[in-house]
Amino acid sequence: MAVILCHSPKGGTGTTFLAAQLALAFADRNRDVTVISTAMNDSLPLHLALPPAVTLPDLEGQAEDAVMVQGIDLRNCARAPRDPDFVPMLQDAGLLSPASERVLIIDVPSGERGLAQRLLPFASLHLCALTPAPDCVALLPQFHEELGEGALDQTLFLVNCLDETRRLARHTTAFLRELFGANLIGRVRQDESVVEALAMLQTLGRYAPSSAALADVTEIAEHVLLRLAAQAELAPQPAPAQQPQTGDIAPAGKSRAA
């Protein structure tokens, strides 16, 4: 089981999108992906071509009522923020198994902050989206401070709606790839496709295939799947039974010194 947390410190900086989009590129590699909405007001339908009037089930919901686009089971929990059994939940749903080969994305809202730190011993990866401006920039060292820095190893940044034109957005980007280093695995182009996407009620991939967005967080995905494959290889392997020695065996019913 691969579960990937994605959080930011500061809203609008495409969490959702990032969830949903990572959500179609796994489910595209023929994964079988669960993706879990925290939020109260919930975007996810849209970046997924589902009209506003959809309501994505329960996490304990029945099976008759999921809500799957293609191949992609979505789920909301807007309680899990205030739920202390929201972890037991998951474990009992078999989501956090670590013998699944299911991907589970959690999309947390900005402002839950106590369920982001729940969540991350939980995590084989923390996606934090962030924007190249400064409001988002003056939260870091607080967010830094939250999470602690056994969570920022396992914490990977990229750089969303990133307008190349403006000097401002293209400084910080600078500052971020000097402060985070590899840990910060790309930037997702500033693109009115993937707004004019929701507006149709398509997802980025159907309406604009050869959008500059789409191909950003493509590579983004790719790099966010070697990373899982990398931790399953150095994962510890359970050591194989010890298989006895066949002189050290005597036959049924005889002894050795027979």
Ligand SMILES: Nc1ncnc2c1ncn2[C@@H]1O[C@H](COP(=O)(O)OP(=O)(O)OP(=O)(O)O)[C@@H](O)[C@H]1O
The other form holds:
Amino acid sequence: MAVILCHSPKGGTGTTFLAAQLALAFADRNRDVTVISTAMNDSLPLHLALPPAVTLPDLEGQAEDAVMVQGIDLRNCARAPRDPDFVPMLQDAGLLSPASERVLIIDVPSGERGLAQRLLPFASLHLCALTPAPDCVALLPQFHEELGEGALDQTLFLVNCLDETRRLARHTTAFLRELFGANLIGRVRQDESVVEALAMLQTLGRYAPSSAALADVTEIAEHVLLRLAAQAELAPQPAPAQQPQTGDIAPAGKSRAA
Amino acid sequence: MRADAKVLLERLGRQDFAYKEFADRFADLELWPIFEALLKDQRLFTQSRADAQQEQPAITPAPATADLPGSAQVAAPAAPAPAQSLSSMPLSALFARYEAEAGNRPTAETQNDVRSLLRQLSEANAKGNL
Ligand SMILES: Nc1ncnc2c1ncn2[C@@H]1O[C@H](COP(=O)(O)OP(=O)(O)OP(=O)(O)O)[C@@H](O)[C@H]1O
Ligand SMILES: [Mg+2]
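Same protein, different state: after the form predicted on its own, show the form predicted in complex with this ligand.
What follows is the whole complex; the chain from before opens it.
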């Protein structure tokens, strides 16, 4: 159904947190979800309440090695940034097919810009978490340039770790809102319960169901689902049943063809 | 958070609360030099660079500003619409939005004034739109 690329110009802005929370929100709404982390030092399991002893199986791992959390299929592919076969492998697995009912979320660490570039043409959406801080926004021009012309058409931004009591954070958020307009889809407040949940080995929804960060990230997940639904309506696609499972797989970013 | 507010929230059983005490201080929203530097960075504004190459000044008079969408409210997901992306938006249009929103017809002078952007932002805040 959709490929969501989670990638940010800066490390530590909440990309993995976002990938995990989106997956949980989608699974909660009965979507089939796969999350692939491409990080060497992977914190995705922890964000899904798994203890540090758990490592995620490779993309091509055996079915019996699968790690599932609330129905979410969790994978790691730390070699992806250096593996030219990564994208073809996703294609072979049918994960990039528009006919796939699955939502695929790919967590690409900030340093792996090349991998993000390779995945962008197949992504329905690129979600970019920014912190409202100068060292994050200062990277935006380079980010824009490296992702290339038109890349931002598919990019939705959000401000994470917002502390509204901080003047600079407020100003930066207002600036980003003006810069990105409707492509800035929301903000997630800084919330101690995010890290407390990790320490409790619980999901945020279980540990702090009424937390500010959970409410914010749930709104973002709903917004993303609306965008995906709107995209699906716009896309001139044959009915899924008539779509071959393998074969020609067109990049999702149709508008980028020009 | 002030103690009395905290107690009240606890009594209401609410942790999810955008604390409002600081909101009015938006009035002194400033143009930090980093924002100014970013607004001038050609890499962020591909389209305006393209405009500039077509023998136009980097900041051109705005097109029909009435057609431009208003700025998004953060965390208020609207009906999904094809968003106007940064790359397809000339720099001038970015500035023109504030002028249009404040009900002023943009003049060449105000468009070129990055500080007017911030003034409009603080006016929007005063009206509670931020
Ligand atoms: N809204 C929030 N409030 C408080 N803490 C948060 C929030 N979002 C994320 N964090 C915490 O910030 C830290 C960094 O988040 P995360 O691991 O998601 O960042 P990342 O962008 O994936 O980093 P990296 O680039 O290293 O992969 C984590 O400990 C996470 O729990
Ligand atoms: Mg990460």
